[in-house]
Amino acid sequence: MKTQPTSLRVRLPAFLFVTEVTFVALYAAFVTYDEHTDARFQTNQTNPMQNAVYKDYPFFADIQVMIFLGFGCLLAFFRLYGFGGMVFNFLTATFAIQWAILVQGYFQFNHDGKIHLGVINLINAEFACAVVLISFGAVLGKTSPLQLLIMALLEVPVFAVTEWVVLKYLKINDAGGSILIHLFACYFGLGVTFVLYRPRLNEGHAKENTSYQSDILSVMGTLFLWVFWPSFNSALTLKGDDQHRAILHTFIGLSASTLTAFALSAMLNKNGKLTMADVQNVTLAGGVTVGASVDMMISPAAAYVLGMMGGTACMLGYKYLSPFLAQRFRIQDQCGIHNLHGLTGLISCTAGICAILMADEEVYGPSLYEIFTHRAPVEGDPKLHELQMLIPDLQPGLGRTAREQALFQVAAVFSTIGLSALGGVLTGFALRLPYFASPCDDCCFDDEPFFEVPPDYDSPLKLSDTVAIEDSAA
């Protein structure tokens, strides 16, 4: 019988109860309502449509589906680790969102010593949660629930600080989160799995496989993510034409990566058959590759090309790069997050930089300075007054040129990768502490050490073993 150390019976509840009490105290001391939520700022004469909930809640609801259903089902592809993939996703996501509201609130929504809470905070917190769940994919099946919670506890502050530094000091454009979500999550997760390297797993693991049912469940997760990804990419863009373009570009990019995934899956398979892992992951690559330029005037054709490039890079990464990293660099990337989020994120950032270099008033008109706010003229510049006659709400910018803005984008890419990888390595060393009840090698990719499982939970494996024995006897 495979059992998890009995200490987890005490340590997991103790950690959760202590953090809950701490969260209650912090929420009571520092969290209040924002102006769209506080009854003191609302009257019966207030137009309900002016409340942020009507603009932001539909996007929040869509991202909720991605976080809890999309990621949950997608991570349930191991046939003996379905409970772990879905339920630990549920647990980690809920914890990460609660924690991110506080940590991000301190940096972004802090006024007069209070965190002002509204739907927009929840959207930002769910982006931080997405970062944690992407990183979770690198160590899927190899960590205890307590390790995952500690990972979220440490990753959210590192992410919030990186986000604050990049946005406040480098002042970049990253509407779809290619830099601050996908690249950060990828290299943080790779840093963790590098430290948690298990040599025996490179030799193959008896439970590191899928079943017919688990693959179907995982594809359902892919479909949830695919359908709602336009909301993810457009949630924090400017309302109006920017958001409209973001939705269109995301859909086109996803469509292109999907067709590319099916074509390459059949072409690269010796038998000419489709591989479910390709359908589950490569089809989503286009949503990442359009992210950095998703709200820009890149043209629908460019969005399509980016989707094809993302699908190709992701497919080749799964087939050739992931085994190489595991064998040569001690990076056991369980879900291939480097392919779906790292390689595609780099393509996206490159495309975003090119789009910034080519952006000018001839293409964008005066709205150039709304999309690229840091290129707006500085206070006192006569041109700023001219632009404000056309756009009354336009704020003074930094007067950056296209080239200067592109260089800051490059600096943000390298800064994010460096900070995330360092944070991941340090987090990995913390997770190696025996107190956090890491599962043994034989217990990896198995629900039984952590859950009350039904008697037939491993019946597909037993059936396979029986067939193998009968064939060998024949």
Second form
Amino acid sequence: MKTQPTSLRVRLPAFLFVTEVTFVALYAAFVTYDEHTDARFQTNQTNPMQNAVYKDYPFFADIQVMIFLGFGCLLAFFRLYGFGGMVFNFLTATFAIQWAILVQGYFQFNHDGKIHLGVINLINAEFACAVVLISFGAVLGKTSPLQLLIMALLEVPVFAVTEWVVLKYLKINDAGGSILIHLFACYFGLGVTFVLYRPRLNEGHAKENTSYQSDILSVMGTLFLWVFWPSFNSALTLKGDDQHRAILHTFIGLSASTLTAFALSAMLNKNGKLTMADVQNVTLAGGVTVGASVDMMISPAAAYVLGMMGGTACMLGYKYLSPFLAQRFRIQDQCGIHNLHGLTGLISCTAGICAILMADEEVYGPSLYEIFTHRAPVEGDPKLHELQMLIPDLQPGLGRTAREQALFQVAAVFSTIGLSALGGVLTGFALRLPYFASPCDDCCFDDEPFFEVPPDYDSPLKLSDTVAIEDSAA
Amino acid sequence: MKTQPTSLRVRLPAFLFVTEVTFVALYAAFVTYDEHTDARFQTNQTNPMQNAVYKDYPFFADIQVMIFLGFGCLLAFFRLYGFGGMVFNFLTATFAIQWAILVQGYFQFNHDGKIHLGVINLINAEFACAVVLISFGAVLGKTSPLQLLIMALLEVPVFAVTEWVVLKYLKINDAGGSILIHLFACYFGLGVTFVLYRPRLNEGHAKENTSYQSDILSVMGTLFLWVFWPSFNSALTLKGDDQHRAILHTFIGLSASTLTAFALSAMLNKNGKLTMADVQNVTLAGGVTVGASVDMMISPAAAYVLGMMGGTACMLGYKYLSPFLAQRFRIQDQCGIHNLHGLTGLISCTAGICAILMADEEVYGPSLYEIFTHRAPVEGDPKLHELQMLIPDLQPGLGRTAREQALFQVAAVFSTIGLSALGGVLTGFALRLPYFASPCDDCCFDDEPFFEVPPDYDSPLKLSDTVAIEDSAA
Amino acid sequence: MKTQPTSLRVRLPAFLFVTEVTFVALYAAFVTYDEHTDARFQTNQTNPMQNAVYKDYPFFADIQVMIFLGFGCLLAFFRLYGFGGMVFNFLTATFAIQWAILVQGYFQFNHDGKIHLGVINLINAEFACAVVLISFGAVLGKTSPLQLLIMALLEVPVFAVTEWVVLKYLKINDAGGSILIHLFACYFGLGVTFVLYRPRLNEGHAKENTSYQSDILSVMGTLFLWVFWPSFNSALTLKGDDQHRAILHTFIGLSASTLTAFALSAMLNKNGKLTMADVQNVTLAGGVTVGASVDMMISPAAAYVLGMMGGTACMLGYKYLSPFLAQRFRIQDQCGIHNLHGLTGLISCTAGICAILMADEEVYGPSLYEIFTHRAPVEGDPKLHELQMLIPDLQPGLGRTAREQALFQVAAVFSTIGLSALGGVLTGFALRLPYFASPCDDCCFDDEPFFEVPPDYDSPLKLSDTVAIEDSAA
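With the form predicted alone done, generate the form predicted together with another copy of the chain in the same format.
Time for the whole complex; same chain goes first.
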């Protein structure tokens, strides 16, 4: 028997070993410890409990659970693609994080020609990884592991460049990553799936469905994401009240979108029943919609409204927009990332801009200039001196007005969407190279081409066949 | 085909949207930030790392896992009601927390006509939510989601009033919530199920059983609860050694009840085999029995004995008391909450009273008056001044003796049981209103009336039919 | 019908109640609170937030998840032994921790004839528990719960003595427990399984396989271990930069071994497909290989290389060494612990020794003598005085050179392997006593002898029979 077209025997090891050797070489040449991990930096005035690890690690641990267990279980919802959803997520995430450490290190943590490493880099890299995993959702079940790795290989640098441009030149506020993470990931993923369009899948696919167990597993993934999302949205905010608000708003937003999801799921179903796909996805919309303004003084009620809006937009997207995009625009968005990350991301950005326009010293006190660092007065401005009497650590800013800051946010939204969609389309063309072992249409949503599967893996299917046969015989 | 009697198409969205709009209005009118979430309260003397979020959030995150994943998986033990157990838990918990934030806020966190919000409110609300979820256990599989929401709507205020009365007027010690959470939840749930009595279910129900996968999922829920229970019992204790002891005692108590559960499960089974329901429930009894005295100096050995007593009482309750209550007292307690929360709660309260009676300065030192705040001398007592030399922050108390404090604990137990049982019975009558879509007897323990289920959801059942047919044919 | 040979009805309760009563007696006689849990030790100068619980509890909680959910799910990979894997893990772990608290307390936390208890003891006891659970992996599916408890009963003291000897007399560095945990557990387990050799199982066993669901569950276990392994490896390091490095190295090592595992899994499979057993086990190898040097200044690149080496050794061990050991040396290593803990442990020790030999003040600064405490100058040495000017808290050491320290590490490796293998063999003989209800060869890898199982527990098997029958009929 000759080699299967999807055999990974040569291609996957070749790719992985080359990247591993490259990574080791780059680590050896360019990566070193940062001041919180290097033993030499500890002096007799260093209090070990002041080490940054105690601020960062709890959030990192929560995000780890989201990335590996949350996404892993959530993506395992196909009946015959449970291994694929969970295991390719594991592989892709591990690869993306390592790669992001290097690429983000080059752009953001580069001093004296060295990348300085601590747990904070891992958090940043897991954010980049989340971007890749969201995009993965658009092509779930239709790609080989090699294609996913290539996607990660290309997406991480495009993301890192976008992030660097937006943060360094446009200097925006985006604590929960609504612009940089959700919008970027969404439009990149849509770009990829647009190029990988498979016309035959629009007519439905025999394996494109769930089983009782896979639906339950996927809800567990949702719950892991739901439970730890406050950590995700607050991991990179300022410490103190900012982080506290971010946690509170995320929780409120998620709660509101969850109730909305249940209400709309029953309302839009012709039998008045709940649909598991809605429970798995729409409940999470509030975590995205509060993102861009998550650390601001938007008030708990506004967080609640954002959650409701997110749930509604996401639900309507699943019901009406996704089929339309698939039929008319060749965008087969497998997990509906456009609903959960795109529409909600746009709502979030709009809300963030409103929150920025309304932010003033009356509501925030002098800490306004800590949250909106670029609105702090420029060096030399007497107002800066005055503020520094109140907040000694305040850094000079750019003296932006609220309106200026809002315009930069708008610019960031458009440039992020543009760069990500372009990057996604180009990546899609790269993934079409035959070497990357794309599964045939019939092999989609199926573990069998890529895994040694136990004999019972498709038993529910066979079972219903069996029952059907007997029914017809009776 | 006309609308199913269980259709949620109109009723669920109507209820949820009305409550959501009400919640938003109440949030907008009455909810604001507390001093740890409000940016204006940050001055140049505020150290961000002193923010309360760093004390509270780790415990909150652990409790989140317990509520959504722990209860969610544990309640998914029925073969055909996995969606229901896990998803109705998600819906009910989300609703109960939001509602509890408002109701508890009104009673406990109300200053200047505003509810002041921080993560500490979320912890309190999740405790109220745990109460609802425990009560849910009594009626699992026999209620529509709408009935569960109505139950939460009514139970939360009754709980909040009881909590407020007991804490404000009786002023008791109950760190692990044995009185307020476990006893309240148990007798409320029993009240509800007493009114919702279904005579036909006493003869057994074809769907009232587990599958191999649902049993494993339910054990995972138990493990989530087991692992994080120390955080639950210690979340609201005093910081420092009190919290440390609470963690230690909970762990020891759970360990002891786990070994007891295994021993009795094998001993009381006629084949000498282990029963999964015992592993899922009885192992947790120790977490309840140590509750009322969890932060006191009871000694590790006493925590161990409490765990053993809890496991024994809970196991015997499942074996002998539950069938008796169902047959004679019309109390169909689906998950046996009377065993896991009622009997153990009573043991816990008794132990707490003993610990209070034995508490003296010899064992506790001056911090006796910090743990038992109401035993601190009254304002003006020279003894108070003396103690404040040792503990500068000590607040004046009520000068209660140990015996007086014990009597108040007894009063709290009886008033909690009375209020909760009464509230449960009244709630039960409300749930019988036909509008709330109660499932018919045959539809109990079944996901099909409320969910779009995949075709394989009852495959193990059909399978065994198939096999049976073939066996008889052979 | 007379009692089954595997009935636990008398034996399990008898064993558990005797041990519980003994534990209570020992707790009552010898266990008390440590200075961080005893209320009397709190004075007006004690800051509650300085309590050790806040340093230790987050790590303890993570390790709890690893022990109960991580190991529990991972060991549930057999199709018909899901209850056994998860529930016996729960029972054995709970027992081992309680027992370890007492035994380690006697050796390590014993002052004035009392064992002083805090969360730190629980962390240490969970490490001892991890040792037992790793050894359990060698005999999974072939032992009764009573045999597992006896194994824990015997293994914990042998481990505690070895730990005490190695730490107190050889004074080694082993932050991640590569020597004490992984090597000990591995060779103890191999000793046990060597004595419990079952010749018939070498020919394969009808039930020694996985199902689709059990494979997914087991991957979830892997992910829980993977995600929290940094907490495991860093829980007992020095606070500050040491703990920070331990987290970083563990993450990097795991990432590298994960990519290596995927590459080799596809490469060594004749169809070029991924094998779930590799994903479940080999991905974790890097956590072990970085262990012995995890807190040292080995550089991120070295952690990466260690992860790759670990993944490679572990994979080759599964492919070639395990079958060889089973056929030639009567070592039936069910989960391949020799690959995941033995081979990787040896690599880790070697790397640790190299790191020790290369450690100097140039790289570490004066904190060299904090990490390698035994290399600190002896009392009276003028160099000590000089160092204490830089690090006031520095304790006098033994003045060992790097080479001397390395020799002690080598001695620790050999004495650990010797003691553990000997202990394992003797334990194996004890387990062969007929009283302990060892399952017959046909009953291996099966829940039915020890659990009341639901009717569908072997449905996938029956199903495939059914399908096979129909196929042959067609």
